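Just the one chain here, laid out as structure tokens, in the form predicted alone.
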Amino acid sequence: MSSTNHQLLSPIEAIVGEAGILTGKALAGRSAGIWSGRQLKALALVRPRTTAEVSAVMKLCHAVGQAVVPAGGMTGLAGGHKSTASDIVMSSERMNRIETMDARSRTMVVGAGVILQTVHDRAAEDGLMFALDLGARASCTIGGNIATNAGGVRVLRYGMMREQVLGLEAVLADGTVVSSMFDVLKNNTGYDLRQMFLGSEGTLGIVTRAVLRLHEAPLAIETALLAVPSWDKVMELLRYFDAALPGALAAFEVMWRDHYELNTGPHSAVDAPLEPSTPYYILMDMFISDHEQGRAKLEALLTTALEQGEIADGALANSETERARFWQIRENFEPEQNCYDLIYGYDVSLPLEAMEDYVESVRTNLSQGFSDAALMAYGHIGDGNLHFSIYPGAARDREAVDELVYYPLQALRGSVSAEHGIGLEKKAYLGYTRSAAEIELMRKTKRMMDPGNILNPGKLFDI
């Protein structure tokens, strides 16, 4: 260890303890994230237990201009948690305690390192539900969900992460603690400071604690898988079910046939519940308050839709096992990993009316530019969020594929990131969604709150 590093890391160890800092050989084998396949690069991995420890460490780093990269579950897909060998990585993994659970007020106070699935399980013990749900639920952390303003499969009904957070606590670049740990729904007292940190990707402060909003758990969840003959029918069915069962539609996912075929074909462990004969497949969750009457009404709605040609076929899950199997078709990434040696992932948003033409345009341009490429499309269509999994073919030209996906969104007033954030991967395309004035205001905010640019430097935009 150099003398400069020793002068910084030794006092950090005095703050967090020997187990709270990993350097050198102790870092060997630490992953840089479940999607990266790489070993973590860092000057040190610092693992504080409390907000006070985070504050004390940040004061030291601020004094010497040391870059700090906040890290949660490292499940992000935009490179927001990427670090270099000269960075200190500030992990929330030991800030993993559920502090309080209040079933009457339907709130939970948690440390930033608590795993999303842990929050789900604890809420369920009291007949409650935390609304945010996504495929990485077993490894992503609440702090990471806040930093990226995570979305997931229930945005249609409950909104994104910013709607699930009543209050939070964060540490600024200079170690200042901003505590806004309110547990009330309404607090109209000037600027809503918690929202500055939601979606900021760790560039303005490090979230350490949060007050989460809970909801009553549904008495039953009905899950249907539908084969749909056209995009017009997809849009009509969204309104049809939402209007027929007001407030019950919790998830409305759509898979294009390419995604459905791959995830039910020879590379998948799941057999196809419906024949892969239509261009679109809807996966739908309905939260039902009366199991018998609710299921009977849903069955009647499906029968009517079938008779009127709105759907070509459909299946209603008859058990939790079957529900899980339906959702595996939507969420499982193993088939594409088994079939392709490289996948570029995208999450964009755009108006539903433009989505069919946009997907076909990207598909056509991709095949013309890269004849051996492949595209799988799916997403949370109920809230306008589309995902692509793209095999780039032999060319491996990420910039060219990015441009094919992102460039058309400008004319459609779409977003280059619906829920994953910007991080490093989408910096070059932020201007496709945000105006120059908006980006400059973001930069001014960053300069004001982190003038030394030590918090997650280089993410979102360059200063």
Ligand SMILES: Cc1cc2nc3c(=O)[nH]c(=O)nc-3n(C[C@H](O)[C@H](O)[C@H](O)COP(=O)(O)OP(=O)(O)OC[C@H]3O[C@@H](n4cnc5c(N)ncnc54)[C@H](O)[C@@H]3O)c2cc1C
Second form
Amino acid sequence: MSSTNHQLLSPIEAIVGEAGILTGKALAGRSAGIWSGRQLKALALVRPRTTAEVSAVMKLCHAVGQAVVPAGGMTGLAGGHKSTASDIVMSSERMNRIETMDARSRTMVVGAGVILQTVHDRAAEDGLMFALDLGARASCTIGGNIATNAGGVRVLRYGMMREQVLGLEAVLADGTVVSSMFDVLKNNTGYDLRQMFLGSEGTLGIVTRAVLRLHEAPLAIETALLAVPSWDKVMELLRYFDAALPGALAAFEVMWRDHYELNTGPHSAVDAPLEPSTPYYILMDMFISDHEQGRAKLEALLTTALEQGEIADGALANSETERARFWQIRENFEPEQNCYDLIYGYDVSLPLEAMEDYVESVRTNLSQGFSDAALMAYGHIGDGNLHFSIYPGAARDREAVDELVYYPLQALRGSVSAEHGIGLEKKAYLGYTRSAAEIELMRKTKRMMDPGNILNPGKLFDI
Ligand SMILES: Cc1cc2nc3c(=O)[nH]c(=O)nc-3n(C[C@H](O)[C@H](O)[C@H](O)COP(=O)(O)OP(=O)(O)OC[C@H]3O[C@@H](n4cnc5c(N)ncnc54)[C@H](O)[C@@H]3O)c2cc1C
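Alongside the form predicted alone that was just displayed, please also present the structure of the form predicted together with the named molecule.
And the full complex, kicking off with our chain again.
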């Protein structure tokens, strides 16, 4: 590490104050991420409070070519927030203020470091809802959600993070502030610069503030768990419920039997509401406007589906506690962690018609290559998003398992990342989903916006 870069620390401290920069021993208690178990590596952890402070720090870093890794809640699952001992980690943790909440225009202006759950809670106070929702809601930040264009469990009805952001403010590598803090839905005034930062994984700018779009909160939520005898019936049920209650389907999650069995078995705190005897389990949320009528209609739909053999069994949650219990079966990863000392996580998307064969061929190839491996499948299947948790067996050959999962997606026109991003972990496979011309255009964009390659260098692709 050059002494020049060490000499940056005092001027940075002059900008952000003593509490705004942690170095050396002060970093000892800081973790490198939610599941990493390792200590954060950094030349310094910088914690600015305002866009102006971020801009001033970036100007200094730009002048000497200092690498900067933007960080939010560090819950990312693609390694995008990973840093080395010579990086400055720019944390949004002190930009954590809700600036305004406007219930009439259904917008909220927030700092990039505001936690997703905090946004949910504030919107709920006014009978509103922020549509992005995901398992890491208690730790992930709005800036991280923007940088990864996060997805989650409500994409089917409301779209990804891209759809939830009306405006944002970002600081470029050279310290330039780009403020697009619009709060209107329609704005056709040239290139949509705000979208440049959504999904850019901290490589094009540091997001500092955002205008979020809110929706009316549902008057009632009905949650059903269904045991389904075949993949064809999973696909039929998606249309059946969506057509019978138009616009009400807000989550359509599918768990393959191995995930359901593990998460309701002896390693889990949740007992199985339905016998683990069918190959698929659907977990479904319906947002309805009339509790009595909506529930009666849903009960009638379930009865018909049962009589026609579309489902083998079904249960409707009778209370908030039961709803939470059903969702725990989908979202809880403790049973995996209790059973296996290592899990590789995957997040892909592909057409629903191809999904059953794809999962079975990955499972077969995995067991042929590694007899002691295990695969759990689940995902936001309503929007074609499949997750695998794979125990790789004693061989622990990450590259070989990655190939088994990613290679077949090329022929299926699937994506190696549905929602978690590319980061470091999927860099080698970007070309399986994006063409050479697309990747070159991304590189040109990066070179134009960050000529010194100081913002999250080495993430997404190499320059
Ligand atoms: C249990 C669990 C469940 C999850 N479920 C989902 C899910 O359903 N859907 C989904 O999409 N993701 C999911 N994730 C992944 C993760 O929560 C999301 O990617 C989230 O958006 C990351 O936010 P963060 O604040 O933790 O970002 P970080 O992990 O800190 O960073 C992620 C990336 O964004 C960049 N970044 C962070 N803040 C900024 C900023 N202010 N400006 C510019 N760049 C920035 C980082 O450099 C990095 O590249 C899950 C994670 C866990 C642990």
